[in-house]
Amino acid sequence: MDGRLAVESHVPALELSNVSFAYPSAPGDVSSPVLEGVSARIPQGEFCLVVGANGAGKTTLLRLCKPEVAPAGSLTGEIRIMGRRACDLDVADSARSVGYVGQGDDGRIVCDTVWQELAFCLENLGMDQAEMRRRVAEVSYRLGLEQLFRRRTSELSGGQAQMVALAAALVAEPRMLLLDEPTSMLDPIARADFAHALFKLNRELGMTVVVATHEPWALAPYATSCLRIEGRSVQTVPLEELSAPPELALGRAVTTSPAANDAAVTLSEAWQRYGVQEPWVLRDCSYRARHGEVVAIVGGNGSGKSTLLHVLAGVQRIRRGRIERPDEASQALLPQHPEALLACDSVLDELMEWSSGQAYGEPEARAMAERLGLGDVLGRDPFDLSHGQRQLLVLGKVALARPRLLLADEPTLGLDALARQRVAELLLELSEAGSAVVMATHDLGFVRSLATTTSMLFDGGIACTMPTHEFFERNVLYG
């Protein structure tokens, strides 16, 4: 790690002093501050795992320590990292002190090709090609990225895409990493790879650890602090409290509906690959889904279930097979990226937004807001909502159109218990007015409470259907 810069042993890695943050407002309307008076200390070397409620501030707050990626709004206070206020850091001692790695399509991928993603940071530093070789070839290799190393990153699964973005921060062997919700693009046991490697930086390396989470059972056996961001202030909460959240509790069970025998969407021995050189996604894939049903489809990263939805869709032609798509006209595709269905200037024109060929009003647009916890950010700008705040948002304004197939990845990326409740019911809610719901999602807690059936997709096709509790109870991984 000699490229980093040389820092004394007892200033703090990260200390806010009395910040407060604020986005701009919408022309009339007075923003409230997201962060308000919050003081903290990181010392170098911890692992800190930072937890709050979607809408809390633990992405501003991470934002706010890299000035690259810092949001417009106003701040008061003071951030100091490795004891310089980050606002002073140029591009390459900012580089060198801080790594940060967004969640979502956060801006974190920028080049064609994974390489090239790689040795970006170390080129615009100026860095000589013998020492960017190395350090490339050395993170790679840290991360298992050998296989990845030539591919596009635009046919990057979310959790390899994830994987790649953390390599990119790495390269410039900073004293400090931020992670905004690094593990919920990630199937099991890349997870559990996951925390290692970063366990392993922390320890092996000395590197302080940042991470915003929803899901800080995964990596609490490995964080030496946990700070919890609520009511606009910052508290200290113990590891061992830290635990998976509790089974949704729906209030009624889900079944599949006795009506639910007309197909919503059929896949039929279909294949399709990105390139006609590069290898097949799905191979002789065929699959099935029902109206009246939620229905999950699980698997590694990469193994293709956004490709399948995106086929489903008609996003993406299969290459040969067949697909009946009855539905074609009232379908709605949910992406892992919310982003792609983000238009407007405010959170309530988004969801007006396709009111005038959908039969609802203002009314229900706003009743769809509070029913998210979206009702006191309607003025705001969708881009500067939490990435979780932003997946609520999307996932409203596609359920106001009350679609008869609705295709849905990952649809609890970066959601709190609160958050994936409601989305569960508005889920259930849709499939028992008669649509379908096809999920494709790494939450195996939400597949065992709202899905009937679970698919698992493997080699670029169904390898088994079965009803949820069966597939829980007879899969060794999953169960």
Ligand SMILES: Nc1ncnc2c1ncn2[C@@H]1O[C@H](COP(=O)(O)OP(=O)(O)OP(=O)(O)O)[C@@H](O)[C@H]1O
The other form holds:
Amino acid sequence: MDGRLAVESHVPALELSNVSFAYPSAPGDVSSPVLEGVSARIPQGEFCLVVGANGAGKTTLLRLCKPEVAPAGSLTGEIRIMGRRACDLDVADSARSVGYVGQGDDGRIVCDTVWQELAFCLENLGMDQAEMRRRVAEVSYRLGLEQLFRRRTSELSGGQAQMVALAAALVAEPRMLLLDEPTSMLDPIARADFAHALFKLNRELGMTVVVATHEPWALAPYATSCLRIEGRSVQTVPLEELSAPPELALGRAVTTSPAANDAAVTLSEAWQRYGVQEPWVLRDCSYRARHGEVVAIVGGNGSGKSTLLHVLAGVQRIRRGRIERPDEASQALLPQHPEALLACDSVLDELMEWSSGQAYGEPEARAMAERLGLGDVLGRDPFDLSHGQRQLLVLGKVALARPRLLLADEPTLGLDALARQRVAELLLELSEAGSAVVMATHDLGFVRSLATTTSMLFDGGIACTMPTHEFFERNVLYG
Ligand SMILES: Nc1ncnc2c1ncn2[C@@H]1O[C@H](COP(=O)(O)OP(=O)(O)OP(=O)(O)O)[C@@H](O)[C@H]1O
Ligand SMILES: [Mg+2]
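What would you give as the form predicted in complex with the ligand, now that the form predicted on its own is on the page?
Then the entire complex follows, led off by the chain already shown.
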């Protein structure tokens, strides 16, 4: 590789001409095209948002534009990247033309440490050491990653991993960046920083940026155009039309904290860290959740929310302190990456997996699928669902088991407005039936509408626990 790829300015960064795509059909499944006759043109230097409901085809579209991750299936029409057909790009051309950061956990991070992750793609391209060092240093500096540089990637928080993945895509100095839901795991402050970093790459370096997102309003001030995928085709949307989703309509009041209810889990003066040499993640942390309510834990990226949930679930043992878990036999932890809970070959089998020990059967499983909008994909392999569909599936699976304690890590991650509404109804119903629902989330709109109390995790402990409305009234910066 020798410097940046030269492309004449009139050549579009991305051009789709009459593109249709269908995934291979599964046995017993009639596969219909995801995209049909799509034509679109993104000039160089654009900052383009791609929106659409869960399962609309955003990820499919982005992946088709990066040869190494293009999905298998039947593709017709033509995709041109910087004027060249996508299928003609070799590995080096592809690296210089397109940087791609996938959604969720999709093969994002492959190396043990952050610096190895950043050097990985350059090593594969056979770049010399000095140039490699310069690029890695420059990108780390630009994105403020120096603090993370020597960290193990397995120990990064979700938001930190998202920044590292962006950095790893940038070191090859691509002309265009394709990002799939890059802000979904970021706290509100980090999200603003991330948006600004993209803005600078776009305006200062002239990099074309294409972002698939369910939170377009967060990036709209920086964007120059927007495409919506709907009904297998793509339309242009004026940026002014992008607004935050309406408040959740729950149809009933969320009752405030029934403090008299019995505790579902109690943590007292707990200390937790990932190794004897590592800093404490939880320090003298106390927390209690009660049956019959939905409560929220908020806090910055890396503040320890997921660690706290793992501790409350008993998945991680604390080093010091006490924990009482009366619901040990009836609890569920919904992890940040829902794939960890998937074990079966079809959506229906997945929903039925815990039926034997629980009081539900196939009719309830089918009803849950309908309710979550998964009625048409019951026979499909869960790994062939879109990310949002998968998140809904895992929530449905957990809700069918009716756990007395549900610990949910980012339950609305990557969900569209309708799916968010469905998840809110589901969690509320569980709590009304007597379960304790504890969610760790950056989705403050969701917290506002649903949680009776909100706790903020800071410096390893619970800095405050308050009725939710009071929390938002007092916290001018957080919300
Ligand atoms: N490997 C696959 N095999 C079969 N069908 C698939 C596969 N991957 C995705 N699909 C289907 O293709 C459609 C588009 O999925 P895609 O992941 O592109 O949607 P998306 O817009 O990115 O959704 P989300 O907002 O949930 O991320 C969905 O109906 C999905 O179920
Ligand atoms: Mg997607």
